[in-house]
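Given as C-alpha cells, the chain that follows is alone and in the form predicted on its own.
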Amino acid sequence: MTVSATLTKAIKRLSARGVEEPELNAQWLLASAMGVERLRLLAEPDLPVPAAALKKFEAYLKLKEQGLPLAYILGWQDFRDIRIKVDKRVLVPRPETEELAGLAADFLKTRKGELSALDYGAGSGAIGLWLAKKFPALKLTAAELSAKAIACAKENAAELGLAARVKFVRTGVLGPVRGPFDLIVSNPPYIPTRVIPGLSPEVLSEPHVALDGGGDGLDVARMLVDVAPRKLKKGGALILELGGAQAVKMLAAMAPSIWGEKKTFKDLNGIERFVYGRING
C-alpha cells in the first residue's frame, strides 16, 4: 500500500472512533512506524509502506483508538526547541505550557547576576530543562511529588546533557525546598476534582496526581502563593499556569503588601491563563 492509501484508510478509522485531529495523528503515527519525517509522507504520497511498518502502524492505531495520547505512543513530545521523553509517568506538556516557559524566560532576562529557578511539579522536566538550555548559567531545582515522574525528568536531563546542572527534590509541598530563587515557575494540577471523571479518555490516561487540583482546582496554587515569598530572592517572581477564571481568582488572593507587582496574561486563545507575581524588593 502507498502512503496516501494507508493514511486515507487510517483517517477514516480514527474519525469513526471520534479521535480529534485524525489526519495529524495518522500522519505522525505512520511516520514513526516507517522511521521517516512526517513531512516526507506529505511530499511523497505514492511512497510504498513496507509490511513491517504496516504492522507497527496497526499496533499504533489500536493504541490511539483506546484513547492513548499521541505523545505516549511516539514516546516523545517537542517542547519549544527541545524534544523530551514522555510516557505514562508524566503529563504531556501542552502548547500553553510552552507559553508559560516563554514568560519565565522573559522574566529571567530581566535579572542580573547568578540565576536560580525552581520548576515546581516538574513532571517530565520540560519547563525547567528548556530554561536550563536557554540560560547556560542557570541553577535549576526541579521539585516533584511522583518518584516515577522524577525518574523520567532525570532521563530527559541526561539526554539533554543537563544532569549535572539540575537538583531534583521529591516533595508535594514547597516548604522543604531550599531557596532562594529568582523564579518559581509551575504548571500545577488545577482541574477541580469533580470535573475529572468527565474528561476525555486521553486526559484520563495521564497521571491523576498531575491533574487533580482539589475542590476548586486551586489547592496547589494557593500553597505556592502562600509559601513562595519565603523562597524567592528580593524582586523574585512566581509564574503559574492555571485554567479559565482561576487566574483572575488567584490574582485577587495575592496580597499587594507582599506582591509588589501582579498581573495575569492571556494564552494564544485569549484565555486568562497565567498568573505573574513579583515580590517587593
Ligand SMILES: C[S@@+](CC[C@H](N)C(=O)[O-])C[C@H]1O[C@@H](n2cnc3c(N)ncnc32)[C@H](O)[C@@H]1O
Given for the second form:
Amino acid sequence: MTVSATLTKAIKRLSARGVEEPELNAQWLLASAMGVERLRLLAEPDLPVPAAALKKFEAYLKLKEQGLPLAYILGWQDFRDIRIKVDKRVLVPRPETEELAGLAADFLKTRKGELSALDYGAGSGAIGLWLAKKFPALKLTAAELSAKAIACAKENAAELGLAARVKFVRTGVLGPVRGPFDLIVSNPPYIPTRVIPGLSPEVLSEPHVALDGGGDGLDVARMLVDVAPRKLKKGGALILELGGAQAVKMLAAMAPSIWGEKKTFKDLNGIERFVYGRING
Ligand SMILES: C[S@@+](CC[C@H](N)C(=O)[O-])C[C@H]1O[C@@H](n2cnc3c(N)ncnc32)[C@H](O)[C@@H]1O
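Coords for the form predicted together with the named molecule, given the form predicted on its own:
Time for the whole complex; same chain goes first.
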C-alpha cells in the first residue's frame, strides 16, 4: 500500500472515532512507524509502506483510538528548539508553556552576573532544560513532587548533555528549596478539582498530580507567590503559567509592597495566562 492510501484510510478511521486533528495524528504516526520525516510522506505520497511499518502503524492507531496523547505514542515532544522525551510519567508540554519559557528567557537576559533559576513543578524538565540550553552559564534547580517525573526529567537532562548543571529536588513545597534565584518559573497544576472528571480521555491519561490544582486550581500557585519572595535575589522574578481568569486573580493577590513590579501577559490566543512579579531591589 502507498503512503497516500494508508493515510486516507487511517484519517477516516480516526475521524470516525472523534480524534481531533486526524490528518496530523495519522501523518506523525505513519512517519514514526516508517522511521522517516513527516514532510517526506507529504512530498512522496506514492512511497510504498513496508509490511513491518504497516504493522507498527496499526498498533499506534489502536493506541490513538484509545485516547492516548500523540506525544506518548511517539515518545517525544518538541519544545521550542529541543526535543523532550515524554511518557505517562509526565505531562506533555503544551504550546503555551513554550511561551512561558520565552518570557522567562526575556527576563534572564536582563540579569547580570551568575544566573540561577528554579523550574518549580518541572515535570519532563522542558522549561528549565530549554533555559539551561539557551543560557550556558545558568545554574538550574528543578523541583518536583513526583518521583517518576524527576526520573524522566533526569533522563532528559542527560540526553541534552545538561546533567552537570541541574540540581533536582523532590518536594511538594518551595520552603526547603535552597535559593536565592534570579528567577522562579513554574507551570503548576492549575485545573480546579471539580473540572477534572470532565476532561478529555487524552488529558485524563496524563498524571493527575500534574493537573489538579485544588479547589480553585491555585493551591500550588498561591504557595509559590507566598514563599517566592524569600527565595529570590534582589530584583528577581516569579513567572507563572495559569488558566483563564486565574492570572488576573493571582495578580490581585500579590502585595504591591513586596512585588514592586507585577503584570499579566496574554498567550497567543489572547488569554491572560501568565503572571509576572518582580520583587524590589
Ligand atoms: C502542569 S505540570 C507542568 C510540567 C512541566 N513543567 C511542563 O510545563 O510541561 C505540573 C507539574 O507539577 C508537579 N507538581 C504538582 N504538585 C506539586 C507540588 N505541590 N510541588 C511540586 N511539584 C508539584 C506535577 O507532578 C507536574 O509535573
